[in-house]
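There is one chain below, alone, in structure tokens, taken in the form predicted alone.
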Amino acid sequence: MDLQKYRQPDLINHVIDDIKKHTASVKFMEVCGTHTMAIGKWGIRKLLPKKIKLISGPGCPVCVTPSSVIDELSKLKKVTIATFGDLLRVPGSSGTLEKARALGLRVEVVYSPMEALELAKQVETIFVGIGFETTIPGIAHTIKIAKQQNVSNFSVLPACKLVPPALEALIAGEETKIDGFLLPGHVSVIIGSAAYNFIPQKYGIGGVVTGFEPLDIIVGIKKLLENLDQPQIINEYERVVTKDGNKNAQAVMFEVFAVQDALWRGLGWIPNSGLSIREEYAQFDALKKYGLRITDIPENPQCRCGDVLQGKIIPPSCTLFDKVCNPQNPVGPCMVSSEGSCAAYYKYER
């Protein structure tokens, strides 16, 4: 796909001129961490009038993973932990998996759950199942394959999250006034644009599903402004997102997982926002296999990642930002992840 047409300065400037005609002071939240990075990379925030604020939401799966997940994994001494690389440096209450590995914890970085399954054919392995709807079908498929192949050494720690319930919790909480959402392109490929219809219907706020090129995002902002008076969900990413999403992916996801409440770092427990492994696949549930518990434990009171994830503040408002907290010495998860808001501001907007 030729992406250059979504990066043409003349087209972008033309849309920016249209945006400048609007007079409303608004606050829009981009939900996806990839959007946050793209907004920083392409300098989009600087192109907008000051009355239009872009704030980041809880769209980074690593950032919203509770500290207790790290703590519980760090206790395991006779099993190999297979995880995506970003999670290595996320702090738990007493350290990171990276530091625990230096002290002897068995941790392997993998690029897919299937890679973890192959590892399990050699050694007892737990795959750390984090992510949103984008990655959940792949994890579910891997559990199905593990059952078909009768791989007894493999299990998954289910810490996946569902995006729509988190958006509803943010709106209903009323702590962050949001005038519209830039909705995540990747997640929407799976769940479809119609999954967000409750936002305008129930809360009177609009949303635009967008891609990750600068023109995608700029047009998304323009559409949000144009529909402030008649909020709706608009799909501006039709080249990959449909109204109903990927039905096959949804089917495998809910064959293996059941919806349950989930703990989000910084946001607390959110009803129906997580997944548990169904009883038919219980032999692959690491929580049951090893007696692990995901609990809400106090975070570092100086770190304001929780407020960043809720859109209450922007990263530079945290007193630790670019002082004691930086990518070489991250205090909170938002500075660790390649999709974290603090990492994006540090890299592009200091």
The other form holds:
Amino acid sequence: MDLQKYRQPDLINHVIDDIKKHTASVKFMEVCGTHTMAIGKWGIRKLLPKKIKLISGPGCPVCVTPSSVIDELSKLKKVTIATFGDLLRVPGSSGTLEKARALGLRVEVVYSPMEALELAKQVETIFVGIGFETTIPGIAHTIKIAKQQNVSNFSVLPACKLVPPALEALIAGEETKIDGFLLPGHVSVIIGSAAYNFIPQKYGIGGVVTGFEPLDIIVGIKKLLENLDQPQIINEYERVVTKDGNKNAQAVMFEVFAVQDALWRGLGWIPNSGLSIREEYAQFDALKKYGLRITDIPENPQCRCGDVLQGKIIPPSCTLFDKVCNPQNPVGPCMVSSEGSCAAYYKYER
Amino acid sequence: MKDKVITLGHGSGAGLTRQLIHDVFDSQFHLPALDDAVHINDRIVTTTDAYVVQPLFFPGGDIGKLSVTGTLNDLSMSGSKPAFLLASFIIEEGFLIEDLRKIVASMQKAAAEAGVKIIGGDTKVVEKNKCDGIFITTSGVGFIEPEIDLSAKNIREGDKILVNGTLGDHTIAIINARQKLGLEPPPKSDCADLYEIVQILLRSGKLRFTRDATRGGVATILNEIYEETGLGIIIEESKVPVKDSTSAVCGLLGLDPLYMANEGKLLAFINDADDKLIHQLQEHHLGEEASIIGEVTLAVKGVYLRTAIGSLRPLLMLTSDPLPRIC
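Just the form predicted alone so far, so send over the form predicted together with its partner chain.
All chains and molecules follow, beginning with the one already shown.
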């Protein structure tokens, strides 16, 4: 795909000129961490009029993974922990997996759950199942293959999350006044744009599904402005997202997993926003296999990651930002994840 | 330093590595310089480097070729002519002698092509699982003309910043081979001896400073230069050469070619670089995609990237290895 056509300065400036014609002061939330990084990386905030505020949402799977997941994994001495790279530096209550690995914990970075399954054919392996709808079907598929191949050394710690229930909790909480959402492109490939229809119907707020190129994001903002009076869900990422999403992926997801309440770091328990492994696949459930428990552990009270994730503040408003908390010494998960809002502000917008 | 144990991040070549060198090594050794190669006197330059890559064999090279070209490049960047190498091997019990033969032959080929002699070394064998197949350390000696002085203190406002080709190729080749990503055609490492490229730059009479962009990538070097000289730098994203295939994988994994390791790319600071010099580089097979990517300027404090859409944003030094993201 030729991405250059989504990066043309002339085109982008043309859309920015249109945006500048709108007079409303608005607050839009980009739900997805990849959008947050793209906004920083492309310097988009600086191109927009000051009356348009972009705030980050809870869409970084690493940021919302409870510290108890790190703590529980750190106790596993005789099993190899297979994880995506960006979980390595997320602090639990007593350190990171990266530092625990230096002290002897067996941790392997993998690029896919199938790689973890291959590892399990050699050593007892637990795959850390974090992520949103984008990654869940791949994890579900791997569990199915593990069952077909009868790989007894393999299990998954189910800490996956669902985006729409989190958005609903955020809107219903009414603490963050949001005028529109930039909706996540990758997640929407799986769930489809129609999955967000409840937002305008129930709450009168619009949303635009967009991709991650600068033109995608800027056109998304323009569409949100144009539709403030008639809020709706618009799919501006039609090159990969359909109305109903990927039905096969959804089917495999719900064949292996069942919906349940989930604990989000910084946000607390959100109804119907997580997944548990169904009874038919219980032999691959690491929670049962190793007796692990995901619990709500009090965080550092000065860390405002929870408020950042809910869009109540922007990262520089946290008193720890760039003083005590930086990528070398992250206090909260938003500073450590490559998709985290604080990391994006630190890296691109100080 | 705050950390109590070594983590992989301390070997990243980025901020944590610098902190480790400063706090642990330099505080005891009081090193004369923290450059990749050091002067013994005004005629002799030396360097040493350890190689621990996995997999050992990858498209475009192997640990043997890498262990020779990497050390030769450290010498070449000083402006010296590499002459001799020493090589030490730490080999794991059970390692195939046939593979060792291949690695050693690859080293000899790379050294011979550079007109360099491998004159000695050492061999140790450790128990199974005590090292990852094979580790190689090479040390090199080169000779330099006394009048050549390529150091960061020579850099001036207005100098142009140049790279000799596409960035990130080595890292992507290694990730693809290690993780079996199945990219077709498999991306090749850019592993190469850069002596001739440095010589072209030297002959122009305009070269102020050059360094090969290995661990930490171009962005780390630029930040080191800023810290050392206090001179601001602006890089033009649209001028940075990156293969489309590399760019696509980086997009997928959340990696940035400006922070990724290269094994056949250098960054050069040139006084008044012109089209003629770029043309000379482009005539060499290791400089076909040479490009001026930015400029030293007092207009900014720090290292900045002008994005392809025209905005200006800081290009910071990373503290540790960039990690592939989840989605």
